[in-house]
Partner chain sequence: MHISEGVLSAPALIGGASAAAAGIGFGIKKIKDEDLPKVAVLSSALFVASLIHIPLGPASVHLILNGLAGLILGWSVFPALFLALLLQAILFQFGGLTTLGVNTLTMGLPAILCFYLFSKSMRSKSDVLAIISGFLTGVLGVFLASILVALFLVTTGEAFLNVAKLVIIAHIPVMILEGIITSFIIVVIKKIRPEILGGVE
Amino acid sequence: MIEERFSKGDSIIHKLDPRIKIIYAFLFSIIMAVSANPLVLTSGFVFSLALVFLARLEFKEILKRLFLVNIFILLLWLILPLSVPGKLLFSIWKLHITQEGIIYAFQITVRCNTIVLAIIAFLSTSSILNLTYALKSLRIPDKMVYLFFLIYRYIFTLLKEYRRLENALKIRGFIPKTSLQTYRVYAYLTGTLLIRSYDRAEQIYRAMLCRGFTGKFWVLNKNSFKKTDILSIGIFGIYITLLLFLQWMKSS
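Can I see the structure of just this one chain, in the form predicted alone?
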């Protein structure tokens, strides 16, 4: 089942044109990813929280998504303070913790959470179909747009197939262990899943041909700018300019 938990709503963010939201998310993510200015990172994080608040998204669901992201970031906290050279803060046995390492790990944490919050607020508030239309309107190559849509559409089908195979293993008494036999079983599982996904792709392609598919998806609804879209362009443009100015002042 395809879940678009945040796509339905009547907030200001939901009503924005999907094309504008894609551009906003792209520009904002680029600035956050390359910036090391504390003012830029702090204002960006506050801005992302404001977007989530304006979109009226479920805070519990937001925390679930942030939890998954921060699991990987936790690994950086275990590595960067030990590996980045700089001013020594303290030592644990032969492990030396540096101030620069902690700052670098903190910056990455803020960047990642800020970008994820912004992407959730901007992109998840539109349906996947509307985002597909928006990408097509932005002159993204058709093959990339179709690939994006079909991957999202059928990744849940592959997940369902994987769970079915996994349940079949459990019924047969398979218990994962750190052994060669377990690795061999998972290799067979992966191979079977790839073969079945290829077979499913062939079935889907033949079904599309039977329905008249000629390599082009036709856009059924046309996006149009509204007053709120024009107003948001001005507000976001001023904010992006301010971020660039702060970053430029720090760099110079």
Given for the second form:
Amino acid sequence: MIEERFSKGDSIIHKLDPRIKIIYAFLFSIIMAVSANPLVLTSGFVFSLALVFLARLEFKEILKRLFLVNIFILLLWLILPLSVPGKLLFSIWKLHITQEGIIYAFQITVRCNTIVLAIIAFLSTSSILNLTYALKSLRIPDKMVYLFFLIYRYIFTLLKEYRRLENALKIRGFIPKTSLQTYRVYAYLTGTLLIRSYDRAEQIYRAMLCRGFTGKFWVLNKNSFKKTDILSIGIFGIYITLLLFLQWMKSS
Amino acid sequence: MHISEGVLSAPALIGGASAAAAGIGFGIKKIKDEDLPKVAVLSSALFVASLIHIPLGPASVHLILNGLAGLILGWSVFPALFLALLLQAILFQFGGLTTLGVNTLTMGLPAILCFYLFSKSMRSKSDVLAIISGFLTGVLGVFLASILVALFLVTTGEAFLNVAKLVIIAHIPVMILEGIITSFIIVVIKKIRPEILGGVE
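Switch from the form predicted alone, shown above, to the form predicted in complex with its partner chain and output its structure.
Below: every chain and molecule of the assembly, starting with the one above.
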């Protein structure tokens, strides 16, 4: 269920420094999220699509992710064309579909897919461990970095624990249905999971103390910028400036 | 429950992000070094619990448990939710980056409200009171979150009014389910480890 499917690879995108990838991801997403300029959105979509191709990721898996993301967008397509006032395009029975409504829904679709593709290309191509180190060197507070790392680390342990409990239920003939009994079983399962993790936390803290935990997060592998990183800063910088220029031209 | 990328307007995104940042800052400041593993592992457990699919009529829904998260984590629920959402964005692209603030806020505010409203009754001797508070925690957590999502949608544009209404209506069955399950969870925890309920302080 949880695997970093896109993090392994040896493409140019995979090899970029995770620190600059985090910055790119946020900068690019913010510009895309607030822009309504068709030129900016179209070029952004092409750009993020190109990134995903450069990263040489499994195409089928990407389509699967995009499909899930677009389910909510589909709901908007059912409602927005009917509720945005504007030039009447056509009417079916009593439903009036407006041009503005269609454009609005289309805009949201492009924006959402562009940002999701950019997240895949920039963030999912690094391992969580490398992202954790990157967060630390981006001056995120130590406590926050620790929490991020530990939450991620223990999701796997607890998922295993959950599967074990679930198997025990299955062996005893548990079949989930819509009933109070099922809900009680799931609740007790969750309760057990929470109690076990609470007890485990005490052991983890002691183990951390034994290894010299003082609240400071240490980074073991020092990242240093490579030539491709510096080149990417140049390309990305020019592209972002271009986007901002396009955006500014339209609004002035 | 979360709002996708590309939907909200800039003022809504900025408003959500700044309010969430305040909550996260306050939450992280309150966590003592020795409580870090506790907050982290409990957050992981809540993350795993939210992946469980529970049958509801012909479909199945996943738990949100933000109210319960508030009771267990106290103010640390803000950084915990933020980081869980960030992980979700990286691992399976649910939610997004620019919506991190809004989504942290829509789930975190009801959570912290549940903490202030019900953590006292969790410590009382009466089991009935705890069960009722547990039910209300589940219902209120989801109900208020859906109201906040609806508010963010409507401030973005009036065209979203129908979507906003739909969000709230669609979550009514989930609220009741969350209420039932949360009250059962409270029963177990109160029997075995009552100290879990009351926020990591």
